[in-house]
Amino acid sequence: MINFKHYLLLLFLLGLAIFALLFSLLSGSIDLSLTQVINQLSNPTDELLSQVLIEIRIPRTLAGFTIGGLLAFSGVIMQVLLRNPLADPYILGVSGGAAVGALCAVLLGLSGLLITNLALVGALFSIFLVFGLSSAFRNWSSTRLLLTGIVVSAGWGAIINIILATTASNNVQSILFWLIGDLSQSEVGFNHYLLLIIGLIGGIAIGRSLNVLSRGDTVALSLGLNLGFFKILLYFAASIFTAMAVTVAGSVGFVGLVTPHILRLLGARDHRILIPSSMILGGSFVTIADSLARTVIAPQQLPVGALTAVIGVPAFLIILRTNIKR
């Protein structure tokens, strides 16, 4: 049930995203303030500056808000459909996929577009994998699912380990950074704020549906739930939302994890919220720590999949004391 409550945490995380994005567009190894930023953009005088704002950060602060949102909107389906609160994007092996397949760019001496492309076959090969090991497209089981992700994903794991183990190359090396997470060389185009627009719209036109998923399937069947079909429909959404983001900023870790849990605990366990709101915490969560990724030590920077990984830990251990206290 929708209530006062909600419509109360959706404004105060719209005032967090404003200040997430204009916290990254302020920091940076050039402190910028407000007034610049609005001159710069209303009426450039300073070509530095606008290069900084247009080229570098603004396409910087999108990619880490829209990679966020995407996680989280993934995040969540994935703890419904596999009825586990441990479930986070990675837990099926897209990931894996995908970082192999950037691998095979790299060896093959490609660069640039060619190894975004080839991780993004990479994680939708891993998608179909998985999908096609656990089910058959027969005897479709949750339980088998999770079980056959996780055990795709080590074997990614593994494949990813021989690669690096046994090639001298310094563009593989490279590599590294972009695994543990990274938004210095990312920029989003028009597909994924569409597919960030479908992910928000669908998922509050399904909420109702996965509230009645959430209670079991014996529930979600006794209510005439196309049980079968909105699995393979959920497992796949979250899958490519997944896919799109790994292929621009590589693994940024526990953003799908810890986002809806934070706010299940606040409050907001209607799908119909749920998703909208995790999808503006998770785009400001990966923003903010973008920004102290590249400010902490600057010059140098640091991958946003650290910042996110130090910030997710303590918090998830938070939110598992406060469940058990419950």
Second form
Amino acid sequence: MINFKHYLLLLFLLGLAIFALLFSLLSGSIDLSLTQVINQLSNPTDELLSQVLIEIRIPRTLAGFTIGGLLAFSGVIMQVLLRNPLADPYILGVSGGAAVGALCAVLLGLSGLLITNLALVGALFSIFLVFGLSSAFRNWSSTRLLLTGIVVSAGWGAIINIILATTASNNVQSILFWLIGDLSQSEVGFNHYLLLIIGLIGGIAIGRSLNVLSRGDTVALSLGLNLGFFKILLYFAASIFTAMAVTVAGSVGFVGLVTPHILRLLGARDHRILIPSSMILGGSFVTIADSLARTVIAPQQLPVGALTAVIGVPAFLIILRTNIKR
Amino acid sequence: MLCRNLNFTIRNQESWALLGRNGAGKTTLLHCILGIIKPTEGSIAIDSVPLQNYTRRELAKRVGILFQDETNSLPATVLESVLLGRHPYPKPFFRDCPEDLRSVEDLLRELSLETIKNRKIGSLSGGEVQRVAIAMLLAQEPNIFLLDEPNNNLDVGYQINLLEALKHKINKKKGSILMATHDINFAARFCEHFILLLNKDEILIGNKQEILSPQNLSKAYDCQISSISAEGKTFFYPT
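Could the form predicted together with its partner chain be given as well, to go with the form predicted on its own?
Once more the chain from above appears, this time first in line as the rest of the complex follows.
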């Protein structure tokens, strides 16, 4: 159910999102002030500044927010589908598949869009492999799907390790990109924004059904939810969302797992609230983490995936602890 | 194949009990009526319409089930859980339906769950969880109440009070009960009609007087069961 506190939470998160977006626009190798940004956007005078802003800062900020939002959406959906609080967007091996696809592209000497495309192929291949192996369409056992996903992920991990151990060291750096998650090469486009909006509106629309589904299949069926098609749709939506995020940013960890939990602890248990608030918090989280990744040891950059965990672990533990005390 | 040649009709305001050994197919039969499992042969109809002609949602407005332990790993409060019972009914796009909230609050008061309505399900005792499940089922307002072990985890006081409350609702609404239970005396107290699953090919169906005899029960449970009468009622016990 939804109450006044939930609207306050959403309002707070929107404020956080605005802060995150501005923080990301203003910080980096050249620090900008808010007036500078507004001036450059309305009436560009300094060519370098406006170039930095339009070609680097804005795209990267939007990329961070979008990827965070997509991963948080997948995280919520996977946790509901598998009824497992430990589920995250990568649980069906999507990140491993994408990484292997991208690695193959790098090893073949391909570059740019071809790497991204091969990563997407790897991610999709992994999804179908896991579904096929667990024969999920005939027999809906989430435990079997979960186990298959974990085993297939381990398989991808083994392939990655073999590739890492046998390739020249100058390739290793670009390979790490896929494993940790990095926004420095990310280009998100129309497809990503479209998915983000579909996820947001669709997620709110199916919020009530997700509430029922999170109680298990038998309860959901007896309360009138048509499970078969709905669950297949959700698995594919969550997997495609993850694949789209992974192929441009690598496997940014922790966002999909921890964002829904933080919000549940703050009282957003109803999925009509949990979906939009997770997407906003996930987006803000990655945007802030990436801003810090660009600045803490500037001019050197850190991969955003390293920072999400650095911020996420203490934040989660603090909220968990205060919640237990209460 | 669990059983064959099972043929019965439940009418309005009737209470039926389903008795049989562990694994005899009690829960399976309830799930068939719920439309979750398809029977390998034969058919089930509600109001003369075959089960498969109903949409899930329409079926959920007619048949509801009280579950045998439903554990939950994602957090939810008592109030939120009971509100889920209203899922089959139409609602505004985003907001909660005020009538739903009101009827659920009334139910919580009736079942003395009001004091724990904001507690998480995970923090409740087994008996409280069972009472929440009963509240959820009542919120769903079906015509056919399928009860799977309704007195699980409940003390004697709640067993009697909750079942009285349930029967009262059903008499008011013109519904019916089919309960699967291991407690013969509990079933005898609340039900007039009995289905006794003896084995795969032998099922006894009839009213209380016909079915509940020491001979039938001894055969069904494969142990010696005797009866004793007191205050005009018959009680069964293993010897």
